[in-house]
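Take a look at this single chain in structure tokens; it is the form predicted alone.
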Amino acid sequence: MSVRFPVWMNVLPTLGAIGGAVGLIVVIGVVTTYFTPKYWEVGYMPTQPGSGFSHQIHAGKLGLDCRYCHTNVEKSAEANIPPVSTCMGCHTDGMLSPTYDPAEKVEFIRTAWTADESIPWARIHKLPDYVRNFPHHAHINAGVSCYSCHGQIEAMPVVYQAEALSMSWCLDCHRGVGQAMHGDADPSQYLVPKDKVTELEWVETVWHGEGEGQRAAASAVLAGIRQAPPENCGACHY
């Protein structure tokens, strides 16, 4: 009676099963590595209209505080884009030197403003629509520094996504401020005085440059927090 299949199929069911699990790993090692907000997100850097806003300039060379065009972020859920009539108050004809204010990169600006329409900047940070608006005032108030969402922005000539603002990376640091509250983290990484949430240069150098002699300070702002950041589905979520 003749063999049907060749003794060396035997081991086909094994290749398989082997094959079948590398195969896997590898699709989870793809899926976790690459379908993220870190990789797809992080960097984002849109092209904005007409010349665009420089950090860098405003921000970091002229000492703008992010207040002055961010006006609501102490008292709403909006860091609220400022209108034409804010860039005005500075770039009205003859207020700043060309050297700061050369008419042909401040013009799109002047345009608006004459036509009384808004400039169109294109939105950087955005959450997903299944997401709340994230609570400026909340985090503010809270001693949460610009610099820890936005990155170092007083160093952007054009603004682009520094963190990856995904669920895992916010929890990160609402579970490290809840440790913190129960002594069991240092709570200088996540939280600064409050009146230094704006002054990004001194969170980067100071605040974060030195964190082992900021613990007392950092503890003096959990103090004032009445409790810890929720870690809870319906928080976040709708």
The other form holds:
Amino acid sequence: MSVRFPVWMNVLPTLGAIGGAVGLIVVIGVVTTYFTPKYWEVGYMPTQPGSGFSHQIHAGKLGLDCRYCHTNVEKSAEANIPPVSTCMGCHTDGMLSPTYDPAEKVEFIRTAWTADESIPWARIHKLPDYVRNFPHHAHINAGVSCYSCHGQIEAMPVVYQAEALSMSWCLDCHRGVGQAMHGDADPSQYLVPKDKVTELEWVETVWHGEGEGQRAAASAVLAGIRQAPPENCGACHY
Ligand code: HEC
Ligand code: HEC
Ligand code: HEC
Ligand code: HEC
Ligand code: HEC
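Starting from the form predicted alone above, please write out the structure of the form predicted together with heme C (HEC).
Up next: the whole complex, starting with the chain shown before.
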């Protein structure tokens, strides 16, 4: 593993030479910011542009499927953020009633659209550079729900990081699924039927004990996984 220092770190010796209190404070500020990336922390919830985007309204109340916007999530490693055109499918002036489309709340969408710019959404979940491209599609197609890794998104007015995304967190599930393949663990805490991966309310209900028979369903999903999830370093690191 290597830690790469950004180019601007080259100014550190110069600042040190100035030696003044101001320089020192800048150095401390810079180093603290660089070495404690807030985006790896559970609960991380950056401020979003405009009036933001509510998953509680769109995915919860309106019931839009995750893949309506995150169109690539089961096809590629990367889960894409939708372009402004996806929003304009509904938020074009006059399309929704003004009660549901209050100008002051959706103006930032139309402004971006008119200017042909994207909305600068703040990134929330981000693995460090020394971890290989995280494969969304492999997980979704194996029956791992978004809920396992992102929490109850359908209830979030503003998305925050619900899970640690640490190495031991990844490996806990990988080991658990491996053990379940040998009959030594219950697969239903890790896997759901493929058609339920984006139905987070269903998943939450099942996992809170109201889903009789889910173990049999998860065992059927497990049977479709040919290789145990990897635990070797090279699978996740360069
Ligand atoms: C109508 C479009 C839309 C739908 C439907 C939708 N999302 Fe999103 N999603 C977005 C947009 C826009 C963002 C970026 C703004 C934000 O983070 O709130 C986003 C961000 C996210 C993020 C955070 C990304 C990051 O920066 O780490 C996650 C996780 C996520 N969505 C999961 C889901 C899940 C799970 C569902 C289904 C239950 C879903 N989304 C449904 C549009 C959508
Ligand atoms: C399928 C139609 C649809 C799509 C696509 C859609 N919206 Fe909406 N949006 C709605 C509806 C309907 C409401 C009003 C819901 C309500 O208030 O109950 C709404 C409400 C909103 C609001 C006001 C929320 C509030 O706080 O009252 C914002 C902001 C918004 N949407 C942003 C977005 C953004 C950004 C996108 C694209 C990532 C998007 N919408 C995509 C249908 C849509
Ligand atoms: C096994 C865990 C896991 C599952 C399942 C999962 N994600 Fe993620 N998701 C992650 C991780 C880890 C990241 C950060 C990836 C990175 O930094 O490379 C992420 C990032 C994202 C992002 C941000 C992408 C970006 O470029 O800003 C979105 C959006 C997202 N996930 C949506 C979803 C949706 C929708 C689902 C379900 C259909 C889902 N995820 C299922 C772990 C998961
Ligand atoms: C809740 C369970 C769960 C979590 C959490 C999880 N994984 Fe996985 N992962 C799986 C399963 C199940 C597979 C097996 C997919 C298959 O072989 O079909 C898998 C497979 C993989 C693969 C191999 C993909 C392939 O193409 O064969 C990689 C790489 C991987 N996971 C990385 C990660 C990383 C990195 C994290 C943490 C950020 C993580 N996983 C978290 C369940 C999980
Ligand atoms: C399933 C995926 C996965 C596997 C397999 C894996 N790692 Fe990691 N590793 C990660 C993730 C994700 C992180 C980033 C954790 C974070 O951001 O806190 C990480 C972080 C690290 C770090 C940085 C320090 C730390 O603990 O955060 C080291 C060193 C490391 N891994 C070494 C290894 C070695 C050695 C192996 C093989 C024995 C291995 N990893 C196997 C996913 C994996």
